[in-house]
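Next up is one chain by itself, shown in structure tokens, the form predicted alone.
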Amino acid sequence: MTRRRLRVICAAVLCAIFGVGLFASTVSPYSYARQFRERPNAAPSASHLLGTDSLGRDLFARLVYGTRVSLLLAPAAALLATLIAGVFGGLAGLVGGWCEKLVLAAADLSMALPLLFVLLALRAVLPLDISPILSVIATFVLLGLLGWPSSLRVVWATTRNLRNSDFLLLARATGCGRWRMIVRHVFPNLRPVLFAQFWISIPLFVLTEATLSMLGLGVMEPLPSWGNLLRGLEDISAVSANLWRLAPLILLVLVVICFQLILPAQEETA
């Protein structure tokens, strides 16, 4: 199999997934909290596809709408993330002096710092009680500010060398303005870089808001997502009478495998 049929593949995979999760309202036939109390821990059936968990909660509506949770937003926290290097990160580079010196260093210092560490504390600040769509905003936006200091380094690397190139030196002796240039020039130039640190980052946003709620500090129940819902598999009882529980694992990496193998595409067109 050549690497762009299997970048296809894995393409196509991640539509297929997307789209679920998208439409999850209409392929579960069930809510995602609708309880089924004299059914807990059903096993596999025509009603419900990969059976139900300890409150009698269908597992399959539960994995639908938590990819729509955790595949859905994770693009919108790459994408906060990716703007604030870009602005951070080009500014840096195209200004240069006491501005790049000061991007510079609050990005090795925040990139001197844990992520998850960071994150773990400041969710932990926040209260444990709060409603299940405040919990998926906190968590996404926490992600979105502090997953931006490796991206704003490889956007200032390429504006530091767009800063001295010919075209930007007879944008300048034209009379170009700076914001002119910026937009007719720079920014151009730097949207493969762009896109490619925006790829990159949302598998590793879907990871760690998946480490973040599996430790119960991510997104709160009853509102599913691939973190919460791998908290089921601490339960080795359930996972023996029911290998199906282990779809959201499954899911999981094949998402991340997904993303890992359409990557090299993304860094040969940056």
Second form
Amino acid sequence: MTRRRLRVICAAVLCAIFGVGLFASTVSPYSYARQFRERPNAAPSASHLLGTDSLGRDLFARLVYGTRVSLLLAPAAALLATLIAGVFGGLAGLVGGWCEKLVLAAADLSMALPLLFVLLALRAVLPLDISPILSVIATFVLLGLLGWPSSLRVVWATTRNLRNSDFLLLARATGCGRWRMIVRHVFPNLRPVLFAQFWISIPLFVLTEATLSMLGLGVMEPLPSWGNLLRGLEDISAVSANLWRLAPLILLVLVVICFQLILPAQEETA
Amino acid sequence: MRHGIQRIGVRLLMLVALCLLGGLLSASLVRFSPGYGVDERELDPRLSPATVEAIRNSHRLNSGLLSYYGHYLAGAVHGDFGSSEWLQRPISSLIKERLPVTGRSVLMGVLVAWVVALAISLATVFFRGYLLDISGTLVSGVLIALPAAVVAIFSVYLRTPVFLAIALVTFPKLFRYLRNLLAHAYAQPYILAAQARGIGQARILFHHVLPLAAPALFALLGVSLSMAFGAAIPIEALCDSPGVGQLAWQAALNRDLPLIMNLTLLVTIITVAANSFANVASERSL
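Since the one above is the form predicted alone, can you give the form predicted together with its partner chain too?
The complete assembly is shown below, putting the previous chain first.
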């Protein structure tokens, strides 16, 4: 199988999973919070495709809604991180001098921080009893606000190369204004790099959200996400009784691998 | 020599500046977090009004950010980082108890990850076997797609030691970097020339390849420590290992801000110091 065909397959798989998440309310016959109290820990059947959890909630519905939370908010966090990286990395690369030193020092320092410790510390500052919707927003905003340093370095290096390029020198020599230069010349050349960084950040944020939620500090119940669905793996007897409980893990691994396999294509365009 | 000492001095100064800045940031977060200064003891009906007033006064004493920070710094100089609100114990004694556990797991985990990643990368580059390369890529690809917490759960199922779980989380990222790094080094024309002249592989590796890759290897060593410390939180939390990672998780769940801030600062200083050391070592190896 050629690399190109593999990428097409991965893109199709990702589109299908994104589509299922986007149309969760249509795909799933039940709400993610609806309880079937007479059927806790039920085995897979026609009415419950993946069975039910210990509270009698349909696992398929929770998986589909969890996909929506994890897969639609991770790109939002990636967008925030890429925006921060783009603005500050671009600024540092174009302006140079003390501004460049300051931004790079901040990026280097942030890169040296253990992300999970900082996330835990910042999450602990917020009240723990926030609503599930707020917990989702807090989790992904924190991820977006902390996930920019490595992208910033790449954007900065590209912008610095652009600053010293002949075509920008020519643009400056012909009297091109600063804003026009940024909008018409720098940004179009940065776009593939920004897109690649955005793409790289998504699986990273999906995995970090999963870890945070598994530790009880991410998305709060009853709202499902892949992370808090994976908490079900802690109950080994329930997993061995119903192997479909591994479905969130399989989906997560599949999505991250698909992102990884598509990634080189983005880098090549950069 | 003089330049080397100067560079080490600059790094040390930066580390001190980081400690001060990190301390100020932590103090600000603790001071301005919702619920600061609220003491549950004030609700105890057995306490007299005078005692309640004394408790309130003790909080008022450090109510300003700068006085809070100054008080914290003065204590930190004497090894007193305050008390945990949740465990009601000095933070320094908690760190003294827990840090060796995490330190051992992290160092063993990083060591195992490095040995395995280096061995497979060298074998892949050296023997140029597609099977080895593909299996290494597949295993690392699947492992990289697993959240650290899931690795921890599997580690509990299989009753493996904590350091092995840390090694499994660190290995895939290390393997990818190392394989690319070594492949790049082995592709250099002078290495090909050395191979063509019949120089032994061990000599090529230790005299030509490793010195070329040394700066990047040292940098990777610093980064791998940071990765391992990050992985220690979910792994220690879910494997019930009494280390700093588990303590940080419990502190976050119990909203023990002084404890979590001190732990974050401590791990940050350790990882930044390791990165600085790696940078100095890589500059010397250039």
